[in-house]
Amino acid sequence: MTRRDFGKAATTVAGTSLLPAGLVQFARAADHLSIRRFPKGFVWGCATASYQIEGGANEDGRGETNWDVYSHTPGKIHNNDNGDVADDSYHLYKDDVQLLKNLGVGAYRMSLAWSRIFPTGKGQVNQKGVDYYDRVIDELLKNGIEPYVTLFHWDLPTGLAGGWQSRDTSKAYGDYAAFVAKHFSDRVQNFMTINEFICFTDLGYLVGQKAPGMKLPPSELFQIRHHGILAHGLGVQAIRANGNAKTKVGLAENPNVFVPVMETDEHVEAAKKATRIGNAPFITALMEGKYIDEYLQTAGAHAPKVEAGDFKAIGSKLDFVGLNVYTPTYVRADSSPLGFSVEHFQTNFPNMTSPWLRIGPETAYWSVRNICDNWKMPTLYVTENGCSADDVLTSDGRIEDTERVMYLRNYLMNFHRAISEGYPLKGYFLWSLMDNFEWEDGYNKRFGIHYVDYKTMKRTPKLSAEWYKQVIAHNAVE
């Protein structure tokens, strides 16, 4: 029996004078404590990415991307799926805005396809691509939904020779960011430069499981990482120089979230330290404007070449940090030179449908706390949080994704804990608005709160959409 059930039962019994009044008051107080209310003005939203939902791959002048090439390479994607059509949001964007409106969200995190605006990554602007995003943004605003725009979510124009191996790609990104800020900042206030560095650097150029699917030696990987964060820095500078006075800039990063095995002082301190060292190539470098000693020692002879002025750009001040939060890494304090060690997952550790997505609700709390305790950020957003599930249509067309509701409820309770302790978490973007192309998993994994029939493109709200709608309406989770 939950506290709410107990409260209802106690009230009912009290009505027959069988329960003391004091116990009734206790039950009602317990019922109230089960509700976790979020601050007034908290931003509720959903998130998507261009290649995952848009489709229209060969329409209106869009240029080819690394994911077009990779997904059309046999054997790279589950079932040899690709993003040519995806959710067809290129044509159905008005329907998707209505999904957002029905949820009651105040914001939508979307990404721009770089190759729709600059088909080869630089040079001549494709006006039809710009017009498309004008239409999407205007449709959002018309429906009372604020766009939060990510400039790069992994779909890199193939016209940029060398991809992220080339420093020129970072410079081209800066020019792209300047155009985006100049054109869209009259309606878009919040821009995110990059989504998840490790996914397009390490997983694309070392592990080879994401585009472009390469397996390069360490010296090249370290330089690619540097080009990634340099692009971010040049992007921040470009957005500030070309956006209007109200423009705010951040990024959407998926840092390694280090969770203490126990909440004792020594293990909490170990998690804080692990956060700084374990995220050294990316968010630590951005926050501190340098590569820390531990990272350079690990890199050794493979350390990246850094040119004059690089870290002035990389360390540019941010208005906010976006966190993509999914799964934990548990650490304990020890007597090693680093002062901590990482715990290995047991074989029976629970996960969602995606094997990598281990369930650790406390990850939500520690993601916020560790970033703030290390770098004192003034504003944080959760720019992604969600999960895959084995969504099955019932005979009457419903999707009862109770496991997703369980996941979201428990993570949101832990985000609320961070807010209740004074950490500056200002908004939450659920991943994802709808099922979509999940990169190397193709259409085999469903993360959406709206079910997509990929034959008809019909969108159907799942139980999780109904639940999230109630959370937003009450600005609370229980």
Second form
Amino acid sequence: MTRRDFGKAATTVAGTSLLPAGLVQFARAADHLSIRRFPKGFVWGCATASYQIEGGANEDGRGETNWDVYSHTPGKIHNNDNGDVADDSYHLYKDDVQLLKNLGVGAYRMSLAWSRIFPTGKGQVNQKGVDYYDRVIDELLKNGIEPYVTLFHWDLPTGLAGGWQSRDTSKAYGDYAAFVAKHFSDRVQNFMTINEFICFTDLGYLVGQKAPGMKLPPSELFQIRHHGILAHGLGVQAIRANGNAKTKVGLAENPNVFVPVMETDEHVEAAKKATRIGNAPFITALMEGKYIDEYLQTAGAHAPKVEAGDFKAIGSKLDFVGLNVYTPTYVRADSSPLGFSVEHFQTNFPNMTSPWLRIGPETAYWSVRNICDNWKMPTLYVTENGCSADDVLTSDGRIEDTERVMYLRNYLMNFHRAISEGYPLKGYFLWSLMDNFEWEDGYNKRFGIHYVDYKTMKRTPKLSAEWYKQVIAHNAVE
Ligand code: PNW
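The form predicted together with 4-nitrophenyl beta-D-glucopyranoside (PNW) is what I want next, because the block you gave corresponds to the form predicted on its own; please supply it.
Next comes the full complex, and the chain you just saw is listed first.
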């Protein structure tokens, strides 16, 4: 007997008062859980980012960015690919809106290329760049899809001397955010300031694996990270000052997600503690409006220079927090001074086709719970979740990405658990609508639920797109 059958049988029998009320309650709860229905009004969407899909790199006055330079530097990107053409969404955006409409999503998370709007990062507005985003946003709205707009998804105008090493970049970002809010807030309600701090700070300036590909000494990183979160703070203030009464502002962050090795009090507590300390430079600083002692001790003499007012901006209250959720970090309680330690991965721990993307469905649940248990949270969205897979077309032109469906289903079941326990998760944006330029992996890693043939630019729905369409239609993961 399945749980569902049991639920039905118990209810029937209960009708004739043969079962104790407690058991009936249990059966109903079990029935409810096996369907995993999402709350009414839950926002279903897909996500993309400007440099990864747009192409049109030299069109209509777009200025050069760090990713143009980096991807054109031989040896930096798999196969020396670049985003000059990408998915050509610059021209094909109407087709892409139809893909979204066909899925039945209510929302689309997209990003703006700063350098289309301010080609050198500041100064004169480039009207043609603004016109492009007006066209995209209007097309979305015409099709009943709400745009959720990220202002910075890593493509930084090279006109900003010093990049994120310079405090001026944070200030320029604030001015850009003011313009965006003033111009678009009549049609866009939800803005995300910044996507994933660690990727454009640590990975860009220390590890050198993303643009601008620098390998600076760790001591310099503290200031660069500070400029990142300062930009966010100035952005929040600018968006609030220039948006309207309906404007909502948040960000899309990928905190390190600590998953307790066992669900016992001590390990759960360890995961909570690790979340606060392990994300000290970013989400912790935003939520607490300061750098915590543990972080300042690590930084020592290299602690960032913080000016008056910085943390007033950085700690600004947000309307929502967006989480990009992918991979787990397993943690256990121990007797070390911090009270926890991170487990190493055995070599056979499973991953999707991107080696970093380890498969830990419970990451979804703990991403929400750890954040909410540490800080009082307003609304949460999953602003990204998805995976790469080695997709190939079958002879009859289909993509049978059963492993992506497996991944998505299991992560979604765990997000559902968080909702069923009362955590305020209000929406989910799948990464990604379609295959696209996967940064240093070029076009070699496919994250889309639509397959893109890069020769013809044809988009083909994968099995996962069919599956996601069902999830949305039923508002449930079955
Ligand atoms: C995100 N990690 O990046 C980005 O926001 C997207 O632009 C990107 O395409 C997508 O995830 C898939 O990679 C991440 O190592 C990159 O944990 C790396 C990690 C997480 C997110």
